[in-house]
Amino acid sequence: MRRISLIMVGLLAMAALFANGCKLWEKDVIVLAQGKPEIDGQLKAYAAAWAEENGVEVVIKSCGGGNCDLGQQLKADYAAGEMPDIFAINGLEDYLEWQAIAADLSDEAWVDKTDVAFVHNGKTFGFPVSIEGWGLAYNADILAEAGVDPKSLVNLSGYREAFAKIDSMKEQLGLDSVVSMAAGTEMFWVTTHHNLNSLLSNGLQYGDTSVVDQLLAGQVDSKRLSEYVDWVELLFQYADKAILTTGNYDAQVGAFATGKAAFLHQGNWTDPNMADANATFEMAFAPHGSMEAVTDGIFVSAPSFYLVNVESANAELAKKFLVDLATTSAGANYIVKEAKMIPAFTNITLNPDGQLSSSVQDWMSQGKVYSWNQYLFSAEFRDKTLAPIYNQFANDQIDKARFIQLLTEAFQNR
């Protein structure tokens, strides 16, 4: 009995050192977990360097693309007790399903680099991963053959009559159809977390959220949302139908990268897209024109935030690995050549190598950019409701009256 006894208090001992004493022998151990699968690689390689130099260890986790969901992935660490120590969140419906653990980020030095941090209530909480952007994408040459000035693509009438050129020349011009547009299921995104953006911000200052405050209240522009719709139409009607209501990204970027239309309804992270299809042409972005009245610029933000996990035991040198990412050229030099983003930092001077990506950096130097509010409302809300709304009139279920009296009714019953 006794030697048993002696056993145990062996074991527990045993047990205690190993779950205190890991520091003794081992490094710190910071955890990364972020969305973009297509910078994972670029991501492990930056870090590795970061962590050798530092003598601690960094793990990066990426989840996202078709197989993987990150608020799904965090949702389960949360439960299983290993959050990360930094984790990339969406914007404000994210950030408040994190915000008891959110830590405050005020005081670093990278805060007054950049315009575009997670700010709530006067707070930064969000590191800027980079800055995207979209308007719509067009093909230089293709305008250029038909006769159309990109200048002119500033509001509905100069695109209603760039597009119903472009369509009389299709042949000639070797074109399926005018613009790539999608609106299938799967492709839900496109038109709920992108396109629905130009009825919420476009034509308003950089951060005016006076057009969702008044939808958030139920209240609808009927004036904004109709000139708005006639702009959804003017798209679905140029569209290839096929891939308009059945085609998925491949589908829809393809199009565009081939020559087999002239406009892409997407931002600059197509730009890789563009690489491999070993697309040459000339093209940048036109702005949406979902307005009568000319609006001049493009939807240009910071598409995903680093948050630092207050409870972590190692949030100091968290904190220090976003410092050193947006200070020292390493991390200029992994955010812009490696991993081909766009710096959200005035002090990174290195520029992206992709045609879009310079198209979005134009305009923003030109300060002609409108934000991204599309995720001031709920994920729910959008890919839901929204969405199938959206296929309905896609799909010719439904006609443009009908349309505009289920957006309408959405926004009124959200």
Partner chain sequence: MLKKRSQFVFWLFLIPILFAFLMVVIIPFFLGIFYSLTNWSSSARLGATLDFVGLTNFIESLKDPSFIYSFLLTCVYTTLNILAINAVSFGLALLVTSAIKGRNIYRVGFFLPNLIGGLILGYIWQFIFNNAIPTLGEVLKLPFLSNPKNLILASRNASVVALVIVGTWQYAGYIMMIYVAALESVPVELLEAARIDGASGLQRLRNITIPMVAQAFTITVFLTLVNSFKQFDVNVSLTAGGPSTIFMGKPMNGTELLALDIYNTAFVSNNLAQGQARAFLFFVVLVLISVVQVRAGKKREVEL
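Positions refer to the first chain, counted from 1. What you are looking at is a predicted structure, and each value in this text was computed from that prediction instead of being measured. First, how it differs from the form predicted on its own.
Within the set V253, L196, L105, P352, the hinge between the two rigid parts that rotate between the two forms is located at P352.
Alright, leaving the form predicted in complex with the partner chain aside, put up the form predicted on its own.
Next comes a single chain, given without company.
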């Protein structure tokens, strides 16, 4: 019996040592969920290098671009008890949904190096992923051949004349369409995130939310809305119908990158898709022409923010990941040279190579920028209420008058 007891003690001791050894061999894991699939590969490469250097594992989950809804995925993760350690939000409405688990990042080393962090009630909660901007991207070589001056693209009249002229020369210019625009069901964010913002902030002083405030109160400026709908109609009229109604991100961006469209309704985040095009033609941004009045600026802001899950067992490691992203040379190289984004931090002096990012920086240097106000509306309202209305208009299921009516009723009854 004594021999058996000694054997059992020995086995238990060995098991304990093995278990402790396994714990020593295990790596901490940080999970980061983000909504920009266009930087998925670059972010994974940076995360892998950082993980190796820090003796941890980093898992990147990318969900966005129309194929995956990050907000819905986060809700599913939370319900399953699998909430990421770091996750991206777009703005105030998203923050309010997750504020209970958002760590206070006010004392982090990167906070004094940016002016565009997400701040609520005087505390910093969101790490700005980058700075992004958009107007209407144009192929400068095509415009020059067509005799269209980009400086004329500042209002509805300027765009009407330019679009009609280029359309009449499509065969000569080798174009399939004047503008590459998308309004399909999986590309709702082109219309109800980016295009909608023309209604909300075009021509207004940066930070001016007066139009949004009115709409949130159910008050619709019929003149401003009517001119905005003229702009939407113009874009839809001169778009490739297939791309407009069923095209995905690659189809929409690819038409412009391959010189088959003179304009593109996207932002500087498409620079990674323009690697070949950058060597082929000059490109830049012009203002959106959503009003009869002249507007001379583009829409610029931080597109999204990383929050740290305060309930995470690895919250401190997650904070270190963000600190290193903002303050190390490896982080700067990833942001600017690999992901080709405009850095949101003043300590990063690298400049992106992409022409569209350079155009955004040029508009910024002139102070000619308008706010992003679309995220003052909930994702539910933008994506579930408004997006189908744009889609119906793109598919000729409703006419212009009905489009205006449905938008008006949506704002009044939200």
